[in-house]
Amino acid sequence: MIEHEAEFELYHYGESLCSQMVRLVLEEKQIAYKSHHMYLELTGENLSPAYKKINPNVVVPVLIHNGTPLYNSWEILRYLDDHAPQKGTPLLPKTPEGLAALDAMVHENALRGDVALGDNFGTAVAGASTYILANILKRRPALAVMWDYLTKHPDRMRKVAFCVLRLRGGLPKPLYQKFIRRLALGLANSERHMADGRDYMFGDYSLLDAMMTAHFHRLEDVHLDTIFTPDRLPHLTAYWQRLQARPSYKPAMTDFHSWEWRAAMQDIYQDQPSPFLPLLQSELDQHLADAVTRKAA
């Protein structure tokens, strides 16, 4: 049992992709919540003593309903719709194929601990935010991140990898290479699924799309977001259109940007587009175009 004075707690960091799809489907199921915003890199605030004993994994988010937490992000979204099936959107199909459905296309795109980084479209989502995550660390002293990350993270991949973030301010090209073409090809299956002119990943809105929200305003930060144009991305420019517009978006989403954050992005691009954009550009158009000329064979 974990210390609460609401119903609802939720610990979280503003630009945490689970923490942005949780707090998405919280203003869908229109369930009010206490916030506990939390610093990561800028701070190692989830490294703390404090937050260990919420969760020993330290990292977030982190839900707790009457004081029981839950830790993984996809349960709490599942979570929440049993929860308040009646309140709110909706956001799981009723039948079985229909989750059988959804939570294969889940694997392809979520951000999952048991996929390696950029080998699905939520991990490769993930890889393309390491240089604004390693600006930010840059922020403080070497052996303090160094100290924090070797001594108070439980992850041993997490441990390296941050400590190479700081020391490097960055990954390797050839690795974030990857991730741009892993993020080609996820843009054009998911073109491709919503051909047929369905509003929403699903055709009604879903968690799916949850998820797919926190991955494409995640382009945007990573100044990637000119990709969708009606003429490249007619059925995905739309889409992310009809996402924007929705009720959650804002109160989710742009409430919660982090400023050091923003500084980052603003200190990494310079309000210009990204220097892989041309890399995504021609991987995207080389797969859009090879799914025509197997439909036209």
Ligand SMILES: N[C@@H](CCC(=O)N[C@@H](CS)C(=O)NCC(=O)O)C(=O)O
Contents of the next structure:
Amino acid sequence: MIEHEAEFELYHYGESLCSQMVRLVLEEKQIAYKSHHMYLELTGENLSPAYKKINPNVVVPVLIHNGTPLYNSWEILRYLDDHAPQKGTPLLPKTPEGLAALDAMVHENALRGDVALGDNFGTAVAGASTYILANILKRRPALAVMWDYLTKHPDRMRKVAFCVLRLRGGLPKPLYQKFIRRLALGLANSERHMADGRDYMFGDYSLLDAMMTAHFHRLEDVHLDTIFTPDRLPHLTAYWQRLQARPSYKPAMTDFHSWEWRAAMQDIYQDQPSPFLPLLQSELDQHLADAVTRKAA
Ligand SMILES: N[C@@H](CCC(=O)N[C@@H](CS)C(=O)NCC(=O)O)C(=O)O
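Switch from the form predicted on its own, shown above, to the form predicted together with the named molecule and output its structure.
Shown next: the complete complex, the earlier chain at its head.
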């Protein structure tokens, strides 16, 4: 049991993909919550003994419901929908086939610990934005960062990854190229999925759309969002506008923009598109052309 004051309390970070999804769903379900905003790379606050009492795995988000912690964002999302099925927007498909299809699409798109970075759309989005994490880590001395992660982070792979980011300023370039290729494939698949004119991934808004909102918003952060044009991705471009127009978007997403993340974006991209945009465009165009050829055959 975690100490708490409100029925729902959320430990989260403004710019984390998983935190964004949970905040979107809290808004969609119209569930009020007490916010505990945490800084991650900027201060290493999540590695502190105090936070380890909330989550020994040191990650966000954690949702506390009446003192009981829930740790995994996807489980949190489902829990919220089960908890308040009649409140706000219903977020799960109604039929068993719909639920199975949702699970498959989540597998394809989610930021999952059991999927290697860049092996699905969600992990490719996360991988592509590690430049931003590296830039934020640069605000602290390298030794302090390495000490923190090597001695306090429980995940062996992440310990190393954060040290590499601090020391190299990013991951090796071929990895970014892999992320971009996977992003192109994911965008092409989603464009095809929406080509029948549906408004959301499953017709009605669902948990998957909350996930896609966070992912597309992150493409904006890494200055790849100019890929969304009516010529290239007509259905996804309209879909992205629809997601941003929802009342949940501002309170869950833009109201939680965090200053050091925004400063890192400015420092890295200087108001220019990402240097990886041409690769994303050519890979995507190739996928879209292949799909047309397959259809014609
Ligand atoms: N499987 C977890 C993953 C959570 C996660 O990796 N959160 C990231 C932010 S998106 C984090 O807290 N990273 C900080 C760290 O590892 O130090 C979930 O879905 O909630």
